[in-house]
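One chain comes next, on its own, written as C-alpha coordinates: the form predicted on its own.
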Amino acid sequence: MSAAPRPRLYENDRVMKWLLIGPLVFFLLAFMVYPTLYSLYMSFTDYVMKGAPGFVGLDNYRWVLSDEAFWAALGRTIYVLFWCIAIELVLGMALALLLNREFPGQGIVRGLCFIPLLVSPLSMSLMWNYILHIQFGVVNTVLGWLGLSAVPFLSTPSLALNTIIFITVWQWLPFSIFVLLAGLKGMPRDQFEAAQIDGASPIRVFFRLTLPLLKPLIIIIILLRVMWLMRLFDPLYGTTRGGLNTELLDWMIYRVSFVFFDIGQGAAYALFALYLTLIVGALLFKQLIKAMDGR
(Lines of atoms letter the chains of each structure in order from A and count residues from 1; the text may use other names and numbers.)
(Lines give C-alpha, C1' and ligand atoms only; values in the text may rest on other atoms or scores of the structure.)
Protein backbone atom coordinates (compact mmCIF):
# COMPACT_ATOMS: atom_id res chain seq x y z
CA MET A 1 0.00 0.00 0.00
CA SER A 2 1.23 3.49 -0.86
CA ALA A 3 1.71 5.97 1.97
CA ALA A 4 -0.85 8.72 2.42
CA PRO A 5 0.23 11.97 0.76
CA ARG A 6 1.67 14.59 3.08
CA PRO A 7 -0.40 17.75 3.37
CA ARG A 8 0.99 20.66 1.44
CA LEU A 9 2.32 23.66 3.30
CA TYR A 10 -0.49 25.99 2.28
CA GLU A 11 -3.08 23.46 3.42
CA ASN A 12 -1.91 23.71 7.05
CA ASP A 13 -4.09 26.37 8.69
CA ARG A 14 -1.63 27.14 11.47
CA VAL A 15 1.27 27.60 9.07
CA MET A 16 -0.79 29.68 6.65
CA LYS A 17 -1.97 31.93 9.47
CA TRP A 18 1.59 32.88 10.39
CA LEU A 19 2.67 33.16 6.75
CA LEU A 20 -0.08 35.70 6.16
CA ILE A 21 0.31 37.80 9.30
CA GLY A 22 4.09 37.33 9.62
CA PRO A 23 5.07 40.33 7.44
CA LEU A 24 2.61 42.56 9.28
CA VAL A 25 3.95 41.45 12.67
CA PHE A 26 7.50 42.13 11.48
CA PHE A 27 6.71 45.65 10.30
CA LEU A 28 4.80 46.42 13.51
CA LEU A 29 7.72 45.25 15.63
CA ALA A 30 10.35 46.99 13.50
CA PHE A 31 8.65 50.32 12.88
CA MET A 32 6.25 50.77 15.82
CA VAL A 33 7.05 48.65 18.87
CA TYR A 34 10.86 48.95 18.77
CA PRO A 35 10.95 52.75 18.15
CA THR A 36 8.40 53.31 20.93
CA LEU A 37 10.33 51.21 23.43
CA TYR A 38 13.61 52.83 22.38
CA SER A 39 12.08 56.30 22.82
CA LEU A 40 10.83 55.26 26.25
CA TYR A 41 14.36 54.22 27.19
CA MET A 42 15.88 57.43 25.82
CA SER A 43 13.39 59.56 27.78
CA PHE A 44 15.12 58.42 30.97
CA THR A 45 18.56 59.50 29.75
CA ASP A 46 20.45 62.75 29.07
CA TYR A 47 21.66 61.70 25.61
CA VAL A 48 22.67 64.68 23.41
CA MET A 49 24.00 62.88 20.30
CA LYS A 50 27.46 62.29 21.73
CA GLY A 51 28.89 59.85 24.20
CA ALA A 52 26.86 57.20 25.93
CA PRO A 53 23.38 57.86 27.31
CA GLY A 54 23.35 58.52 31.05
CA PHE A 55 20.40 57.45 33.15
CA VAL A 56 18.68 60.44 34.78
CA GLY A 57 15.42 58.86 35.93
CA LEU A 58 12.40 61.14 35.77
CA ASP A 59 14.37 64.38 35.37
CA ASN A 60 13.28 64.85 31.76
CA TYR A 61 9.62 64.43 32.70
CA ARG A 62 10.00 66.90 35.57
CA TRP A 63 11.47 69.35 33.09
CA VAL A 64 8.55 68.82 30.73
CA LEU A 65 6.00 69.54 33.46
CA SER A 66 7.82 72.71 34.54
CA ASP A 67 8.63 74.03 31.05
CA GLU A 68 6.51 77.07 30.19
CA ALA A 69 7.38 76.71 26.49
CA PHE A 70 5.93 73.19 26.51
CA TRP A 71 2.63 74.31 28.04
CA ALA A 72 2.44 77.20 25.58
CA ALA A 73 2.99 74.83 22.66
CA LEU A 74 0.42 72.42 24.09
CA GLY A 75 -2.10 75.25 24.48
CA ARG A 76 -1.60 76.34 20.87
CA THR A 77 -1.94 72.71 19.75
CA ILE A 78 -5.26 72.36 21.60
CA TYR A 79 -6.42 75.67 20.07
CA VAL A 80 -5.59 74.46 16.55
CA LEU A 81 -7.09 71.05 17.24
CA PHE A 82 -10.39 72.49 18.51
CA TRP A 83 -10.94 74.97 15.68
CA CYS A 84 -9.84 72.60 12.92
CA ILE A 85 -12.19 69.85 14.08
CA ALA A 86 -15.08 72.26 14.73
CA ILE A 87 -14.80 73.95 11.33
CA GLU A 88 -14.28 70.68 9.47
CA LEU A 89 -17.31 69.08 11.08
CA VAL A 90 -19.65 72.04 10.52
CA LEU A 91 -18.56 72.74 6.94
CA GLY A 92 -18.19 69.04 6.20
CA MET A 93 -21.76 68.37 7.33
CA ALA A 94 -23.13 71.29 5.31
CA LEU A 95 -21.30 70.27 2.14
CA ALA A 96 -22.13 66.59 2.63
CA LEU A 97 -25.83 67.44 2.87
CA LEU A 98 -25.47 69.53 -0.29
CA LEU A 99 -23.63 66.81 -2.21
CA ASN A 100 -26.21 64.26 -1.08
CA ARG A 101 -28.78 65.99 -3.30
CA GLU A 102 -29.03 65.38 -7.02
CA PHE A 103 -28.00 68.32 -9.19
CA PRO A 104 -26.29 68.81 -12.59
CA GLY A 105 -22.51 68.43 -12.43
CA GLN A 106 -22.59 66.60 -9.11
CA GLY A 107 -19.74 64.28 -10.11
CA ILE A 108 -17.53 67.20 -11.15
CA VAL A 109 -18.14 69.00 -7.85
CA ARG A 110 -17.29 65.87 -5.88
CA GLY A 111 -14.07 65.45 -7.84
CA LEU A 112 -13.07 69.08 -7.20
CA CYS A 113 -13.76 68.66 -3.47
CA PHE A 114 -11.43 65.65 -3.39
CA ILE A 115 -8.43 67.46 -4.96
CA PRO A 116 -6.88 68.90 -1.73
CA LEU A 117 -6.44 65.38 -0.34
CA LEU A 118 -4.36 64.41 -3.38
CA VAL A 119 -1.65 66.99 -2.64
CA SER A 120 1.01 66.27 -0.05
CA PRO A 121 0.72 68.43 3.11
CA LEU A 122 4.20 69.93 2.65
CA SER A 123 3.51 70.88 -0.97
CA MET A 124 0.19 72.33 0.11
CA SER A 125 1.79 74.50 2.80
CA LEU A 126 4.48 75.75 0.37
CA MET A 127 1.78 76.61 -2.15
CA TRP A 128 -0.21 78.61 0.40
CA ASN A 129 2.96 80.29 1.63
CA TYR A 130 3.42 81.62 -1.90
CA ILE A 131 -0.26 82.50 -2.40
CA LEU A 132 -0.47 84.46 0.88
CA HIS A 133 2.95 86.13 0.70
CA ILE A 134 2.70 89.77 1.73
CA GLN A 135 4.79 91.08 -1.20
CA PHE A 136 4.22 88.86 -4.23
CA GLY A 137 1.38 86.56 -3.15
CA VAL A 138 -1.66 86.22 -5.37
CA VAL A 139 -4.13 87.19 -2.63
CA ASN A 140 -2.34 90.41 -1.69
CA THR A 141 -1.82 91.25 -5.37
CA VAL A 142 -5.59 91.06 -5.91
CA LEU A 143 -6.16 93.16 -2.78
CA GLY A 144 -3.78 95.76 -4.21
CA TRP A 145 -5.78 95.87 -7.48
CA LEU A 146 -8.89 96.55 -5.39
CA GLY A 147 -7.19 99.42 -3.59
CA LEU A 148 -6.88 97.57 -0.29
CA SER A 149 -3.78 97.27 1.86
CA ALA A 150 -1.82 94.03 1.99
CA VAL A 151 -2.67 91.58 4.75
CA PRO A 152 0.31 89.97 6.56
CA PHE A 153 -1.23 86.51 6.83
CA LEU A 154 2.05 84.78 7.72
CA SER A 155 4.02 87.77 9.00
CA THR A 156 2.24 88.72 12.24
CA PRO A 157 1.58 86.64 15.37
CA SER A 158 -2.08 87.64 15.44
CA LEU A 159 -2.77 86.09 12.01
CA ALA A 160 -0.12 83.41 11.50
CA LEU A 161 -1.65 80.68 13.69
CA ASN A 162 -5.15 81.25 12.30
CA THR A 163 -3.72 81.11 8.78
CA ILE A 164 -2.19 77.72 9.59
CA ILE A 165 -5.63 76.60 10.80
CA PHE A 166 -7.10 77.75 7.47
CA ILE A 167 -4.47 75.84 5.48
CA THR A 168 -5.05 72.68 7.51
CA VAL A 169 -8.83 72.90 7.21
CA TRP A 170 -8.62 73.56 3.47
CA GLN A 171 -6.66 70.35 2.94
CA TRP A 172 -8.51 68.00 5.30
CA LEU A 173 -12.08 69.25 4.92
CA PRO A 174 -12.73 66.73 2.08
CA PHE A 175 -12.04 63.88 4.52
CA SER A 176 -14.96 64.94 6.72
CA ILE A 177 -17.15 65.65 3.69
CA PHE A 178 -16.82 62.22 2.14
CA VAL A 179 -17.01 60.27 5.41
CA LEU A 180 -20.25 62.05 6.30
CA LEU A 181 -21.53 61.74 2.73
CA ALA A 182 -20.96 57.98 2.87
CA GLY A 183 -22.97 57.90 6.10
CA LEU A 184 -25.80 59.88 4.52
CA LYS A 185 -25.90 57.52 1.55
CA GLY A 186 -26.18 54.50 3.83
CA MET A 187 -29.04 55.75 5.98
CA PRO A 188 -32.33 53.81 6.06
CA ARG A 189 -34.89 55.66 3.95
CA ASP A 190 -37.97 54.26 5.67
CA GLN A 191 -37.36 56.27 8.87
CA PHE A 192 -37.07 59.55 6.92
CA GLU A 193 -40.18 58.75 4.89
CA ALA A 194 -42.10 58.08 8.09
CA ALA A 195 -40.88 61.40 9.53
CA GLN A 196 -42.07 63.24 6.41
CA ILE A 197 -45.46 61.56 6.63
CA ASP A 198 -45.74 62.68 10.27
CA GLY A 199 -45.04 66.24 9.17
CA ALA A 200 -41.66 66.66 10.88
CA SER A 201 -39.73 69.77 9.80
CA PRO A 202 -36.30 69.37 8.07
CA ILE A 203 -34.54 70.83 11.12
CA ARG A 204 -36.27 68.38 13.46
CA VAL A 205 -35.43 65.48 11.12
CA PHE A 206 -31.78 66.58 11.05
CA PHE A 207 -31.38 66.78 14.83
CA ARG A 208 -33.59 63.77 15.70
CA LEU A 209 -32.61 61.36 12.91
CA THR A 210 -29.63 62.45 10.84
CA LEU A 211 -27.26 63.48 13.63
CA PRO A 212 -27.90 60.44 15.88
CA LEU A 213 -27.36 58.10 12.93
CA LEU A 214 -24.14 59.91 11.99
CA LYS A 215 -22.81 60.06 15.56
CA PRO A 216 -20.44 57.03 15.19
CA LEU A 217 -18.93 58.53 12.04
CA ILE A 218 -18.58 61.93 13.70
CA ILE A 219 -16.70 60.35 16.62
CA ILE A 220 -14.45 58.47 14.17
CA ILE A 221 -13.65 61.75 12.39
CA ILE A 222 -12.85 63.44 15.71
CA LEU A 223 -10.71 60.50 16.84
CA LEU A 224 -8.63 60.42 13.65
CA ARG A 225 -8.27 64.18 13.44
CA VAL A 226 -7.12 64.40 17.07
CA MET A 227 -4.37 61.86 16.34
CA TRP A 228 -3.33 63.65 13.15
CA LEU A 229 -3.49 67.19 14.53
CA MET A 230 -1.40 66.28 17.57
CA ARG A 231 1.35 65.57 15.01
CA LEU A 232 0.76 68.67 12.86
CA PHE A 233 4.12 69.54 11.33
CA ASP A 234 4.08 70.14 7.55
CA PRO A 235 2.10 73.43 7.54
CA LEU A 236 4.62 74.88 9.99
CA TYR A 237 7.62 73.68 8.00
CA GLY A 238 6.26 75.22 4.81
CA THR A 239 5.28 78.57 6.35
CA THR A 240 6.47 79.98 9.68
CA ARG A 241 8.95 77.30 10.83
CA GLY A 242 7.46 77.59 14.31
CA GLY A 243 7.99 81.36 14.58
CA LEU A 244 5.47 84.11 15.29
CA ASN A 245 3.95 82.18 18.23
CA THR A 246 2.98 79.25 15.99
CA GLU A 247 5.15 76.56 17.54
CA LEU A 248 2.98 73.51 18.09
CA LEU A 249 3.81 70.41 20.10
CA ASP A 250 5.20 68.35 17.23
CA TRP A 251 7.40 71.21 16.04
CA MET A 252 8.74 71.64 19.57
CA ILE A 253 9.66 67.95 19.67
CA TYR A 254 11.46 68.36 16.34
CA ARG A 255 13.30 71.49 17.52
CA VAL A 256 14.49 69.96 20.79
CA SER A 257 15.48 66.63 19.23
CA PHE A 258 16.97 67.59 15.86
CA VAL A 259 17.97 71.25 16.22
CA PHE A 260 19.35 71.20 19.78
CA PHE A 261 20.08 67.43 19.55
CA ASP A 262 18.75 66.77 23.06
CA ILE A 263 17.41 63.30 22.31
CA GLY A 264 16.55 62.44 25.91
CA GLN A 265 14.45 65.54 26.49
CA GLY A 266 12.89 65.33 23.03
CA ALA A 267 11.86 61.73 23.72
CA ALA A 268 10.20 62.85 26.96
CA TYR A 269 8.24 65.54 25.07
CA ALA A 270 7.23 63.01 22.41
CA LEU A 271 6.08 60.40 24.92
CA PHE A 272 4.15 62.99 26.88
CA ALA A 273 2.33 63.87 23.65
CA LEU A 274 1.76 60.16 23.05
CA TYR A 275 0.27 59.72 26.52
CA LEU A 276 -2.13 62.61 25.95
CA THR A 277 -3.16 61.22 22.57
CA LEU A 278 -3.77 57.76 24.03
CA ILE A 279 -5.90 59.17 26.86
CA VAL A 280 -8.05 61.24 24.49
CA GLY A 281 -8.22 58.35 22.03
CA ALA A 282 -9.38 55.94 24.75
CA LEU A 283 -12.12 58.35 25.86
CA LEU A 284 -13.31 58.86 22.28
CA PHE A 285 -13.19 55.12 21.59
CA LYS A 286 -15.40 54.50 24.62
CA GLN A 287 -17.87 57.04 23.28
CA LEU A 288 -17.72 55.35 19.88
CA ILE A 289 -18.63 51.98 21.41
CA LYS A 290 -21.59 53.59 23.24
CA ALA A 291 -22.74 55.26 20.03
CA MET A 292 -22.51 51.99 18.11
CA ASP A 293 -24.49 50.18 20.79
CA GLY A 294 -27.12 52.90 20.86
CA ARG A 295 -27.43 52.83 17.12
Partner chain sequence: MRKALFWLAVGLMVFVFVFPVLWIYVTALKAPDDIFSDNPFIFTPTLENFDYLINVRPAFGELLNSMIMSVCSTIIVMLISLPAAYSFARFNTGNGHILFITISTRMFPGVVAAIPFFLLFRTLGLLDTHLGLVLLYTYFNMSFATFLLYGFFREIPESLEHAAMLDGYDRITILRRIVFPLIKPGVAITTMFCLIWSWNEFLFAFLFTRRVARTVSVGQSTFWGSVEIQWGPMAALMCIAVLPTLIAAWIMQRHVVRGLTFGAVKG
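Let me have the form predicted in complex with the partner chain next, following on from the form predicted on its own.
Only a single chain is listed, so you will not see partners or other molecules.
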Protein backbone atom coordinates (compact mmCIF):
# COMPACT_ATOMS: atom_id res chain seq x y z
CA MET A 1 0.00 0.00 0.00
CA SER A 2 1.60 3.25 -1.09
CA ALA A 3 -0.98 5.85 -0.17
CA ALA A 4 -2.21 6.29 3.39
CA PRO A 5 -4.68 3.50 4.04
CA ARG A 6 -8.07 5.05 3.60
CA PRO A 7 -10.81 3.63 5.80
CA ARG A 8 -12.53 0.87 3.96
CA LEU A 9 -16.06 2.03 3.54
CA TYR A 10 -15.13 5.65 3.22
CA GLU A 11 -14.71 5.21 -0.52
CA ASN A 12 -18.40 4.49 -0.72
CA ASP A 13 -19.40 7.47 1.36
CA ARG A 14 -20.79 9.31 -1.57
CA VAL A 15 -23.20 6.50 -2.21
CA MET A 16 -23.66 5.77 1.44
CA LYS A 17 -24.75 9.26 2.46
CA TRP A 18 -27.48 9.36 -0.14
CA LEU A 19 -28.50 5.83 0.63
CA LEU A 20 -28.96 6.80 4.27
CA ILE A 21 -31.26 9.70 3.58
CA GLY A 22 -33.07 7.84 0.81
CA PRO A 23 -36.11 6.91 2.87
CA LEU A 24 -36.36 10.42 4.25
CA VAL A 25 -36.22 11.98 0.81
CA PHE A 26 -38.85 9.55 -0.41
CA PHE A 27 -41.16 10.48 2.45
CA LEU A 28 -40.48 14.17 1.92
CA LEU A 29 -41.44 13.87 -1.72
CA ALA A 30 -44.54 11.87 -0.95
CA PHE A 31 -45.68 13.86 2.05
CA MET A 32 -44.55 17.35 1.26
CA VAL A 33 -43.96 17.95 -2.41
CA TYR A 34 -47.03 16.04 -3.51
CA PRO A 35 -49.47 17.76 -1.13
CA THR A 36 -48.02 21.17 -1.89
CA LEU A 37 -48.34 20.70 -5.63
CA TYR A 38 -51.79 19.25 -5.23
CA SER A 39 -52.85 22.18 -3.08
CA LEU A 40 -51.43 24.50 -5.66
CA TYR A 41 -53.54 22.84 -8.33
CA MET A 42 -56.63 22.89 -6.11
CA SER A 43 -56.16 26.58 -5.36
CA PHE A 44 -56.91 27.34 -9.02
CA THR A 45 -60.18 25.42 -8.94
CA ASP A 46 -63.60 25.74 -7.37
CA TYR A 47 -63.64 22.18 -6.03
CA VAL A 48 -66.18 21.65 -3.23
CA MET A 49 -65.62 17.98 -2.26
CA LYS A 50 -67.88 16.60 -4.96
CA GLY A 51 -68.28 16.85 -8.69
CA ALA A 52 -65.34 17.77 -10.90
CA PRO A 53 -63.03 20.66 -10.06
CA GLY A 54 -63.54 23.57 -12.43
CA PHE A 55 -60.70 25.88 -13.32
CA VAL A 56 -61.24 29.40 -12.00
CA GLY A 57 -57.82 30.94 -12.52
CA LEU A 58 -56.75 33.41 -9.89
CA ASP A 59 -60.22 33.95 -8.43
CA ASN A 60 -59.40 32.25 -5.13
CA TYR A 61 -56.31 34.36 -4.65
CA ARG A 62 -58.14 37.53 -5.54
CA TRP A 63 -60.63 36.60 -2.86
CA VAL A 64 -57.84 36.00 -0.29
CA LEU A 65 -56.47 39.49 -0.86
CA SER A 66 -59.81 41.16 -0.45
CA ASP A 67 -61.11 38.96 2.37
CA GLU A 68 -61.23 40.86 5.63
CA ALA A 69 -61.71 37.70 7.67
CA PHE A 70 -58.43 36.37 6.32
CA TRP A 71 -56.46 39.49 7.20
CA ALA A 72 -58.07 39.56 10.62
CA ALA A 73 -57.05 35.94 11.19
CA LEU A 74 -53.54 36.69 9.99
CA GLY A 75 -53.31 39.70 12.29
CA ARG A 76 -54.50 37.64 15.24
CA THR A 77 -51.99 34.91 14.42
CA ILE A 78 -49.16 37.43 14.44
CA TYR A 79 -50.51 38.89 17.70
CA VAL A 80 -50.53 35.44 19.30
CA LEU A 81 -47.09 34.66 17.87
CA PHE A 82 -45.58 37.84 19.25
CA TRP A 83 -47.06 37.72 22.73
CA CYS A 84 -46.54 34.00 23.26
CA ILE A 85 -42.90 34.12 22.27
CA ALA A 86 -42.20 37.36 24.15
CA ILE A 87 -43.77 36.10 27.38
CA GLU A 88 -42.22 32.66 27.08
CA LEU A 89 -38.74 34.10 26.55
CA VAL A 90 -38.84 36.69 29.33
CA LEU A 91 -40.63 34.54 31.89
CA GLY A 92 -38.71 31.45 30.79
CA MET A 93 -35.44 33.29 31.29
CA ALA A 94 -36.48 34.49 34.74
CA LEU A 95 -37.56 31.02 35.83
CA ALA A 96 -34.47 29.37 34.33
CA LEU A 97 -32.31 31.76 36.37
CA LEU A 98 -34.41 30.93 39.41
CA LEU A 99 -33.93 27.19 38.95
CA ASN A 100 -30.26 27.43 38.03
CA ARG A 101 -28.93 26.45 41.45
CA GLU A 102 -28.68 23.43 43.64
CA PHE A 103 -31.57 23.09 46.05
CA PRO A 104 -33.20 20.20 47.89
CA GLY A 105 -35.93 18.56 45.85
CA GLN A 106 -34.73 20.04 42.56
CA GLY A 107 -35.43 16.81 40.71
CA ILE A 108 -39.03 16.79 41.87
CA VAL A 109 -39.55 20.48 41.04
CA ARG A 110 -38.12 20.01 37.53
CA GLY A 111 -40.18 16.89 36.97
CA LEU A 112 -43.36 18.72 37.93
CA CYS A 113 -42.50 21.72 35.76
CA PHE A 114 -42.02 19.43 32.81
CA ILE A 115 -45.59 18.16 32.92
CA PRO A 116 -47.39 20.86 30.86
CA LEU A 117 -45.06 20.28 27.94
CA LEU A 118 -46.07 16.66 27.53
CA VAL A 119 -49.75 16.49 28.40
CA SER A 120 -52.13 16.63 25.47
CA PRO A 121 -52.84 20.20 24.31
CA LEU A 122 -56.42 19.28 23.52
CA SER A 123 -57.05 17.81 26.98
CA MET A 124 -55.49 20.79 28.65
CA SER A 125 -57.42 23.37 26.68
CA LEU A 126 -60.65 21.55 27.46
CA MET A 127 -59.64 21.49 31.11
CA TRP A 128 -58.73 25.18 31.13
CA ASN A 129 -62.09 25.84 29.53
CA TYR A 130 -63.68 24.16 32.55
CA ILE A 131 -61.37 25.79 35.11
CA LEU A 132 -61.95 29.27 33.67
CA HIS A 133 -65.67 28.81 33.05
CA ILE A 134 -67.69 31.89 33.94
CA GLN A 135 -70.29 30.07 36.05
CA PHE A 136 -68.78 26.98 37.60
CA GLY A 137 -65.07 27.39 36.91
CA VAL A 138 -62.91 27.07 39.99
CA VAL A 139 -61.06 30.33 39.30
CA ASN A 140 -64.22 32.38 39.21
CA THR A 141 -65.59 30.59 42.26
CA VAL A 142 -62.50 31.58 44.24
CA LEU A 143 -62.68 35.13 42.87
CA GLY A 144 -66.28 35.23 44.05
CA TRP A 145 -65.24 34.21 47.57
CA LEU A 146 -62.73 37.03 47.56
CA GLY A 147 -65.56 39.41 46.77
CA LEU A 148 -64.50 40.00 43.19
CA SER A 149 -66.80 39.78 40.21
CA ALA A 150 -66.48 36.88 37.80
CA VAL A 151 -64.13 37.34 34.85
CA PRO A 152 -65.47 36.15 31.48
CA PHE A 153 -62.14 34.63 30.43
CA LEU A 154 -63.49 32.68 27.49
CA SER A 155 -66.84 34.29 26.91
CA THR A 156 -66.08 37.80 25.74
CA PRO A 157 -64.29 38.85 22.56
CA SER A 158 -61.98 41.27 24.35
CA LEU A 159 -60.56 38.57 26.60
CA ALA A 160 -60.91 35.25 24.78
CA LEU A 161 -57.85 35.54 22.55
CA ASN A 162 -55.68 36.60 25.49
CA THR A 163 -56.93 33.63 27.48
CA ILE A 164 -55.91 31.38 24.59
CA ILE A 165 -52.49 33.01 24.68
CA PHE A 166 -52.34 32.29 28.39
CA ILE A 167 -53.23 28.61 27.88
CA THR A 168 -50.60 28.30 25.16
CA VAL A 169 -47.94 30.00 27.26
CA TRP A 170 -48.82 27.75 30.20
CA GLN A 171 -48.28 24.72 28.02
CA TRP A 172 -45.04 25.81 26.38
CA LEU A 173 -43.27 27.86 29.03
CA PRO A 174 -41.43 24.76 30.33
CA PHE A 175 -39.88 24.36 26.90
CA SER A 176 -38.18 27.78 27.17
CA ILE A 177 -37.28 27.16 30.81
CA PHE A 178 -35.62 23.82 30.13
CA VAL A 179 -33.75 24.90 27.03
CA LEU A 180 -32.44 28.06 28.70
CA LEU A 181 -31.62 26.14 31.86
CA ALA A 182 -29.52 23.74 29.80
CA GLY A 183 -27.74 26.74 28.35
CA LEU A 184 -27.09 28.24 31.79
CA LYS A 185 -25.75 24.94 33.10
CA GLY A 186 -23.39 24.60 30.16
CA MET A 187 -21.80 28.04 30.56
CA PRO A 188 -18.02 28.28 30.80
CA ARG A 189 -17.28 29.09 34.41
CA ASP A 190 -13.97 30.95 34.13
CA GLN A 191 -15.43 33.92 32.27
CA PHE A 192 -17.95 34.47 35.03
CA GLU A 193 -15.32 34.22 37.71
CA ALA A 194 -13.22 36.76 35.85
CA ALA A 195 -16.19 39.10 35.64
CA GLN A 196 -16.85 38.68 39.32
CA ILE A 197 -13.25 39.53 40.16
CA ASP A 198 -13.53 42.62 37.97
CA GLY A 199 -16.47 43.63 40.11
CA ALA A 200 -19.04 43.67 37.30
CA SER A 201 -22.60 44.01 38.54
CA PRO A 202 -24.89 40.97 38.10
CA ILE A 203 -27.04 42.91 35.65
CA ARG A 204 -24.01 43.78 33.54
CA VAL A 205 -22.81 40.19 33.62
CA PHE A 206 -26.25 39.02 32.50
CA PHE A 207 -26.48 41.36 29.52
CA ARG A 208 -22.82 41.26 28.48
CA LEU A 209 -21.99 37.62 29.13
CA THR A 210 -24.99 35.38 29.77
CA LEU A 211 -27.31 36.67 27.09
CA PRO A 212 -24.81 36.58 24.18
CA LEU A 213 -23.85 33.02 25.14
CA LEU A 214 -27.50 31.99 25.10
CA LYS A 215 -28.17 33.50 21.68
CA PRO A 216 -28.20 30.25 19.70
CA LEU A 217 -30.68 28.77 22.13
CA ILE A 218 -32.90 31.82 22.03
CA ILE A 219 -32.97 31.57 18.25
CA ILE A 220 -33.83 27.87 18.48
CA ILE A 221 -36.70 28.68 20.80
CA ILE A 222 -38.01 31.41 18.50
CA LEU A 223 -37.67 29.23 15.40
CA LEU A 224 -39.46 26.26 16.89
CA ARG A 225 -42.14 28.35 18.55
CA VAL A 226 -42.92 30.24 15.34
CA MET A 227 -43.29 26.91 13.58
CA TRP A 228 -45.49 25.43 16.26
CA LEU A 229 -47.59 28.53 16.86
CA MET A 230 -48.42 28.96 13.19
CA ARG A 231 -50.37 25.75 13.46
CA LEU A 232 -52.18 26.48 16.68
CA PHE A 233 -55.41 24.55 16.52
CA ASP A 234 -56.09 22.44 19.61
CA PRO A 235 -56.49 25.32 22.10
CA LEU A 236 -59.12 26.82 19.83
CA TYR A 237 -60.98 23.54 19.49
CA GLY A 238 -60.98 23.08 23.24
CA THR A 239 -62.24 26.57 24.04
CA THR A 240 -63.91 29.03 21.70
CA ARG A 241 -63.91 27.01 18.47
CA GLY A 242 -62.94 30.07 16.48
CA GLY A 243 -65.72 32.24 17.87
CA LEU A 244 -65.42 35.50 19.84
CA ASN A 245 -62.77 37.02 17.59
CA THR A 246 -60.31 34.21 18.16
CA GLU A 247 -60.14 32.73 14.68
CA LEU A 248 -56.50 32.06 13.78
CA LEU A 249 -55.09 31.14 10.38
CA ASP A 250 -55.12 27.37 10.85
CA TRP A 251 -58.66 27.42 12.14
CA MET A 252 -59.84 29.54 9.24
CA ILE A 253 -58.33 27.16 6.70
CA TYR A 254 -59.96 24.29 8.52
CA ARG A 255 -63.34 26.03 8.55
CA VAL A 256 -63.28 26.95 4.88
CA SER A 257 -62.02 23.54 3.73
CA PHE A 258 -63.69 21.09 6.06
CA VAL A 259 -66.80 22.87 7.28
CA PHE A 260 -67.74 24.75 4.12
CA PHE A 261 -65.97 22.17 1.91
CA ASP A 262 -64.60 24.97 -0.24
CA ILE A 263 -61.40 23.11 -1.00
CA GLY A 264 -60.17 25.47 -3.70
CA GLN A 265 -60.52 28.52 -1.49
CA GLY A 266 -59.06 26.70 1.51
CA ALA A 267 -56.04 25.65 -0.51
CA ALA A 268 -55.44 29.26 -1.53
CA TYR A 269 -55.48 30.37 2.12
CA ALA A 270 -53.29 27.45 3.10
CA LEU A 271 -50.65 28.22 0.49
CA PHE A 272 -50.63 31.84 1.52
CA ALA A 273 -50.00 30.82 5.11
CA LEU A 274 -47.36 28.36 3.96
CA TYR A 275 -45.32 30.88 1.99
CA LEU A 276 -45.42 33.22 4.93
CA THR A 277 -44.10 30.62 7.36
CA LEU A 278 -41.48 29.41 4.90
CA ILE A 279 -40.08 32.90 4.49
CA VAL A 280 -39.97 33.58 8.23
CA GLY A 281 -38.65 30.08 8.87
CA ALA A 282 -35.87 30.37 6.29
CA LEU A 283 -34.71 33.67 7.78
CA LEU A 284 -34.66 32.25 11.29
CA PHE A 285 -32.99 29.04 10.17
CA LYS A 286 -30.15 30.95 8.57
CA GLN A 287 -29.63 32.82 11.84
CA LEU A 288 -29.70 29.55 13.71
CA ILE A 289 -27.03 27.86 11.60
CA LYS A 290 -24.91 30.99 11.90
CA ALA A 291 -25.30 31.12 15.66
CA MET A 292 -24.60 27.41 16.06
CA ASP A 293 -21.43 27.45 13.97
CA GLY A 294 -20.23 30.75 15.38
CA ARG A 295 -19.56 29.25 18.74
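None of these values were measured; they are calculated from a predicted model. The term rigid core refers to the maximal set of C-alpha atoms that superpose within 1.5 Å between the two forms. Numbering follows the first chain given and starts at 1.
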Rigid core superposed, CA of residue 274 - does it shift 2 Å or more between these two forms?
no
